[in-house]
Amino acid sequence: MKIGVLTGGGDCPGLNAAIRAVVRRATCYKYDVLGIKNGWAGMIRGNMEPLTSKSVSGILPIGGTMLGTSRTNPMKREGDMNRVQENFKAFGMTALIAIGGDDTLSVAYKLFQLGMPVVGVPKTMDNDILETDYCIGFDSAVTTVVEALDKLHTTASAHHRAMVVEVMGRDAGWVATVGGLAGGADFIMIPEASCSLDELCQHLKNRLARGKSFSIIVVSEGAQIPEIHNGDLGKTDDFGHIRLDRRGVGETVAREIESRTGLEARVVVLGHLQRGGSPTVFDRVLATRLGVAAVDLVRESKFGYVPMLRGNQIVPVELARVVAGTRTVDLDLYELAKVFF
């Protein structure tokens, strides 16, 4: 048995822990492992290297991915899917484990439909993959958000400012909601709950009237704000995604707060800080459990599945269900956060 493993899409803490788990579990079964470089680009170009217990030693606490990653989509260019299948055979692989988010897993599902023995592993700091409670990278990302909010509270209080913190998440507001709730945000704006600048500014005026001289506002990069319209945000990536940081939503919100309330406002865009650093304990354990479970699925010839965290159990779920949509924020959780606005 020779298992190929790749990491695709955006990086996040916990990927190396998952790679390590795949290799260590495969070694238990005396399987060989091939590390595929830079996501699906490596499968197209045949860029791979053998992985052993020695080569993954010490990578558990390291962020990013030792294999590299990319947003390459082999379904976009003619002939690339054929090259993926040809390299799968040419390198003698008997199974493939794809670690990634909805884009990476959508390619994995297409390859499974074409007859390739594929297993997925859910990774995204956005936490927007269906059928799971948590994805690799999410806990580390929101921990970074909370640490930033804790620091920003003191400077906001000292200068009596409104601090607008823009966070990632694309079409799902999990990072903003959970990070904002845990970090004591005074207002949270997410894609799932449209909120106008009028509502935000009235809330801040009400806080001022109650003697609250500063506020922390967490804004998801994809927040639905009626007064903010997307202009030309440039080219999309291989999967059709725009660069949401180019919306400048945090800067716009801060500027409007100043003009409408008189409060001095500052913006902090956390950006790729949310993707960096060592994984949290939770992400290390989750990634380890999922990597081991993925190899076990291969051993059982249970292809076309993804191991998912449900409660405290890891359960296999069909890829077809996983890529059927986007997991958006539970609005009950958002309502809970609003209790503390």
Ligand code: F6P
The other form holds:
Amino acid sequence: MKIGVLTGGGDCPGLNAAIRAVVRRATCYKYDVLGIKNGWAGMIRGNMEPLTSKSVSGILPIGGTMLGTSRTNPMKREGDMNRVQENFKAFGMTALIAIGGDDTLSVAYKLFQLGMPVVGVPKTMDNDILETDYCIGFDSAVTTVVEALDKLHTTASAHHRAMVVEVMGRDAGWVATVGGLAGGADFIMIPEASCSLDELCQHLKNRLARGKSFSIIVVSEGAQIPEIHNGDLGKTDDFGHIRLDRRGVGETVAREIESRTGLEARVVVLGHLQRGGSPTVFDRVLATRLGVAAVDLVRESKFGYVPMLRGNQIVPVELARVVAGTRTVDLDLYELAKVFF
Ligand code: F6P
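Given the form predicted alone above, produce the structure of the same protein in the form predicted in complex with the named molecule.
Expanding to the full complex; the earlier chain stays at the top.
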């Protein structure tokens, strides 16, 4: 058995923990492991190297991914899917483990449909993969958001300002909702619950009237705000995604607050800080469990599956169900956060 392993899409803390778990579990079964460089780009170009227990030693607490990553989509350019399949054979692989979000897993599903023995592992700080309660990277990202909110509270309070904090979250507002809930946000704007600037500014005025001289507003980069139109955000990536940081939603919200409420406003864009640093305990344990479970699925020849966290159990779920859509925020959780606005 020779297992190829790759990490695709945006990085996040916990990827190295998952790679280490794959290699260590594979070693238990005397399987060889090939580390594929830079996501699907490495499969297209045949860029890979053997991984051993020694080569993954010490990577558990380190952010990023020792394999590198990319947003390369082999379904985009003619011939690339064939190259992936040819390299799979040429390098003597007998199974492939793809660690990634919805984009990476959609490629894995296509390859599985074409006959490749593939297993997926769910990671994305956006936490928007269907069929799992948590994805690798989310807990670490949201912990960074909460640390920032704790710090921003003191300066916002000292200056009696509105502090707008823009966080990541392309299609789903999990980072904003859970981060805002845990960090005591006074307003949260997410893609799932359209909310106007009028509504936000009225809320801030009401808070002022209640004697609350400062407010923390957490805004998802993909928040649905009727008054904000995207305009031209430049070219899309291989999977058709625009650069949401170019929307500048936090900046617009802060400007509007100043002109409509008289409050002084500042904006903080947390950006890629959310994707850096050492994984939390939760992400280390989750990544380790999922990496081990992925190798066990390979051992059972259960291809076309992804190990997922349901409650406290790891259960295998068909890739077809995983890539069928996006897991958006549970609006009950958003309502709960609103209790504290
Ligand atoms: O897909 C995860 C994500 O973190 C999104 O929340 C964000 O829009 C995107 O990646 C940014 O990715 P990058 O700047 O690395 O292309």
